[in-house]
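The chain below stands alone and is given in structure tokens; this is the form predicted together with heme C.
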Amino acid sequence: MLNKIKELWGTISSPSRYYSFGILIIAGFVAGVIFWGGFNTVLEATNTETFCISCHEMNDNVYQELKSTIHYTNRSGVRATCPDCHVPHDWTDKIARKMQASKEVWGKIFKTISTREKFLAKRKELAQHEWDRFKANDSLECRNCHDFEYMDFTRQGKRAEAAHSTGLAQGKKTCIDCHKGIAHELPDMAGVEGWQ
């Protein structure tokens, strides 16, 4: 075994004796894209609503609460996907996430969720970290589509205006802080900081 091993580090260190340099450039070049191609595509093939509600727990849950709000049907036709909300756009942010992923990988195959009692009993673990993760990027995923920059105050309603021209413009509040709920139903929510 040792031998073997030895034999190929020698393959692998010793100057190649039938290619040319040039050759070998391109051929890595290649593969490197291939690869990083693949990557990538596996990348945004879990980056769709169709990925998200193939498991169950996603479906029957928090995706047909979702049907009923402004955010998956409104007059403008235009729809959030989980991943509009959940998935950082940036490209490092969205790696970092996606290794987080792998824990709910490991409550799938362990059903931590696996029914309606369980993930109810969960949610409130599960939204607060939400929120914390909203809370720490100012709301980064909410405003790729709702930028303040364009909001138009007199087209608002006056408790909305007011709200957004104080607490958010001041930079004292982000979107999560006010508008927790938006997508999904809540969990029990005594003792969140705004509620009752």
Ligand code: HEC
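Form predicted together with heme C done; form predicted on its own now:
Below: the lone chain, stripped of partners and molecules.
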């Protein structure tokens, strides 16, 4: 029995290259599954409205504004949450946005918008960053739910019908060009390009 234990210990302490390779493959696979599962769990946990409004900066400012819009409460009962509008749905775009958003953690750490007054002072700058991002990605997050292809222009108001059909025909405008302030209050718009 003692010999068997010594033999087993010898195999474990100095396995042949075949055992080593097999163990590395299995251990690598298990570690990969654990890492991927943990990574996706954290990614999805940070992609919820509950996570977004867990800091008072968001809860006390922009979330309160969202509550009075059609994106929060409407006749159909479909509600957009923070990630619906601020995080793309496709995985690669979502990862890129999450990496971009990691810079926003600095604002939390250094308390750049920790009070209502600080938030209002930076509101135009923060809004401009989001508008620029929406413009650069052709309002990708809006298009997750709204798409010209599925719009019935005849059921829209005359102004909306004209704007949407012109925007579609020209292909030069994106949602955010006309729909700034759709879910949040606008800052002082003096000096904002293209704003009347």
